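One chain comes next, on its own, written as structure tokens: the form predicted alone.
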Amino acid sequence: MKVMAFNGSPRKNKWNTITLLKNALQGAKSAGAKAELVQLYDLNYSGCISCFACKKLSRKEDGVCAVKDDLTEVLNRVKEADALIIGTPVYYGVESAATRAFLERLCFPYLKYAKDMRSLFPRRINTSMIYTMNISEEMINQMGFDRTFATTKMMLGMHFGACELLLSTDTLQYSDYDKFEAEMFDKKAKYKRHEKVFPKDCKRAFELGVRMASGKVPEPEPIPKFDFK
């Protein structure tokens, strides 16, 4: 049982994202899987460049990228991963710009252009997203965070297989609140949060990570049916 992981945060060694990684990991190596961290701020990549060469009916392989880069070792990396854990913190609503452009080379290759939209990948893997934000769980739907989360887990889903979120919301940006612009936040509240809320959080990281690594893959939700006439 393989576990890869994909930190798209610009923190790579501590911080809200890639703590609850390094816990859905340790989680995922404490049920016997082997255990594997990207950081996708330290590749040289680009996403989708509309090339279409994944699509040719010319094409000798299903699932391939044709761009070639830092991301390519990886995606091939892919191919033999159990299950794929993808952490994020949410810029103006998204995901970071690092980890969007990841998902649209490892997902779009394995999109066959066919009336079911049936997934070229070969099996069904266990996957999951773990979102980092500042705003409180209350705020999510009414900002429309919620469709964005929804959107990209029907899309690993579709091509992968059963895809669960983790999101840890009212996070702490700062380490020390009195050095940066920090109005609109009560910063003892914030710092209160961390101090009692992220520990679960970590938590719920750490038993994701087991569930990844079970083997036992769900069925996806149905693929929404589209009329392309």
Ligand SMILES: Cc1cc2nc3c(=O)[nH]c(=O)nc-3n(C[C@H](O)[C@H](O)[C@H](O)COP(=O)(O)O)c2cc1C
Contents of the next structure:
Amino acid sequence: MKVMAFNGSPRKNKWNTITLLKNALQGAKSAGAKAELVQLYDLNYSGCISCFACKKLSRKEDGVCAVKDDLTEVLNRVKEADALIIGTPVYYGVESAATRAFLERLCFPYLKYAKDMRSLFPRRINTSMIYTMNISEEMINQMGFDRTFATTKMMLGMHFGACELLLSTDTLQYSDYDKFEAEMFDKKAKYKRHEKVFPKDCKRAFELGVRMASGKVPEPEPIPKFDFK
Ligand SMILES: Cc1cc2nc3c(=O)[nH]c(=O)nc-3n(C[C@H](O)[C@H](O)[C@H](O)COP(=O)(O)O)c2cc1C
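Counterpart to the form predicted alone, namely the form predicted together with the named molecule:
Full assembly next; the chain just shown is listed first.
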């Protein structure tokens, strides 16, 4: 059992997204899985360049992205993975730029433009998205972030296998709120929440990691039927 985790935060150590990912990987390891962590911000790569090489009828292999850069080797390793855990901060209501570019390159080569839109990924594996964000849980729907989360969940479910979401809200952005612009925040409440709630988020991440390593892949939610004609 091989679990791959991807950190889509440029803050590679100690901060919110990486801390949750590390907890998830510990959970996966505790369940006997081999774990790998990929720091997306260490890699030099682009998003999909719309070359459509992966859709050519004359292609030699399915599920291969023709773009050659630092992501190429990582995408090769995904072929052997049994679970994917993708962590990202929310930037302007969506995944970080590196995460978006990664998701495009990860998913599009496996998308078959067939009537049932089936995936070319040969197995069903567990997937999960860990989102960390500054806003509170109550604001997610008000600000429409739930649409982003639902779309990515559906996309991963369709290409690879059921996707679990873990949302960590009202995160700490700075270690010292007195040194940065922060007028709009209640810094005491932020510190308190980080102390009280973030450890619970870490525990949820650990448990998610255990589930990711279980090998039991639930059915993804059904994809709505689209008629492109
Ligand atoms: C460029 C940028 C844009 C952000 N946009 C949002 C946003 O739209 N909504 C939100 O809740 N938080 C936003 N944040 C805050 C981060 O999502 C939040 O602090 C996150 O937990 C940071 O993750 P990290 O500690 O792993 O880097 C933004 C932060 C940055 C740097």
